[in-house]
Ligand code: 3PG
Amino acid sequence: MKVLVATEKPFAKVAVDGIREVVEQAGYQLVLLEKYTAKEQLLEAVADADALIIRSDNVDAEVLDAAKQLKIVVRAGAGYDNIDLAAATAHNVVAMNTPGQNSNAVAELALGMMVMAVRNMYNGTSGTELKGKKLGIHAYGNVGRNVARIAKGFGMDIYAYDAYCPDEVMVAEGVTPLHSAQELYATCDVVSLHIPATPETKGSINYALLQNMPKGGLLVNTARKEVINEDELIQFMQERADFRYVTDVMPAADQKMHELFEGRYFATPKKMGAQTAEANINAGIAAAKQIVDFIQNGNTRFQVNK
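Please provide the structure of this chain alone, in the form predicted alone.
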């Protein structure tokens, strides 16, 4: 049984060591493909792999065609839009993610970006505090719950909207449930975005939604860039000089936005949410454990394709 770790952006060594321990204790072989520079290298490496662990690497129909023995692919992280789920299903390959392993890292980044934004990007001028501000969490999953936990320490009033999370779950955690995105954006000074990129959500953060936000509003996006309608965001920010947008998923219009909205817009050079040593280790080892559990016990708990 061969387990391939294919990572253009490699795991930390301690994470690889942990993955190796899990895989080899199960009696399987671990193969590494790190820092590869061409898709052809991935296609060659997957040819005889039974299981595959990836990070932000793309697994499309071409990769799955080449992987004749592949039974399972696990994305070490929460998002899995870099896996072609329909193609995986067509090839009888189980696709999984590792939900929750990066959640604290992403949440800490979101709060850090909030502090930076309300302090005017640390430009030396007087800003505001988060204490007493209304925080809206758009999607109350693993990351959203960690954002709420940390935000309580800042003394924020916390609201959330998630069509799939029962009100009583939020209430039990000291969060006020709201029942539409429009209500969330109209109520809150700061909105932290945690929705996945799906056909329903892509482009859904648009002019009509954003115009509900109160004066001085701040949107923090540590989710996916595809959920933002960039043209309408730019239009809105041109009309609302009080509004700020910070993100760790750089928009296609990054340069234009820097020029237009200096001091009100910030994007990290690459996605940073899971870029901590702890998250790197947690997600990688979780992926290895899920592979072993699937191969040995048929456990498909974290399967994301059908």
The other form holds:
Amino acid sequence: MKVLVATEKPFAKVAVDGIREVVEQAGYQLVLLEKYTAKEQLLEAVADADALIIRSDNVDAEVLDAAKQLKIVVRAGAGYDNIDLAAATAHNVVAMNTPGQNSNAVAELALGMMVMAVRNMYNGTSGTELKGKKLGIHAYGNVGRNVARIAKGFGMDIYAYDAYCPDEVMVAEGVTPLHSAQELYATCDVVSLHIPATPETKGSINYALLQNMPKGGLLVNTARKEVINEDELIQFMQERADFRYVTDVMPAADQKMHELFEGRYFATPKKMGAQTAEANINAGIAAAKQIVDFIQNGNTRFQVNK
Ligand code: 3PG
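Form predicted alone already given; the form predicted in complex with this ligand follows:
Next comes the full complex, this chain leading.
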């Protein structure tokens, strides 16, 4: 049984060691494909793999066609928009994610980016504090809940909008539930995005929504670039010189935005929300364990293409 770890953006070594231990203890073989630069390398590597662990790596119909032995692919992380689920199902491949395993790392980065933005990108000038400001959490899943937990320590007033999360869950955690995205953006000084990229959410952060934000508004995106309507964000930022955007998912127009919005726009060079040893260990080892549990016991608890 061959388990391939294909990560264009590699896990920390300590996480790979942990994955290897789980895989080898089960009597399987671990194969690593890290920092690959061409899809052909992935197509070649998956040819004899029975199981596959990925991060944001794309698994489309072509990859699945090439993976003749593949039984299971596990996205070591939360968002599985990089897997063609219909193609996986058509190829009889079980697709899973590892929900919650890397969410604290992403939440810590979201708060870190908030501090950086309100302190004027650490340029030494006088900024503002997060204490007493209204924070809007857009989607109250694993990352959103961690953001709320940490933001409480900063003394922020916390609001959230999530069409799928019952009000009681938020109220029990000291968060005020709001009932539309418009209401969230109109209420909060800072909005932190935690929605997945789906056909419904793609491009949904648009001019009409953003224009609800109060003066001095800040949008933090540690989710996906696809949820932003980039042209409309740029238009909005051109009209609203007070508005700031910091993101861990680099827009296609990164260069242009740097030039246009100097001092109120920042993007990390590579998505790094889940780039911590702890998150890599948690998500990577969970993925390896889920593979072993699926092969040995048929456990499909975390399957996302049911
Ligand atoms: C996720 O969906 O789990 C995060 O976006 C992390 O993605 P990464 O594994 O590519 O860092």
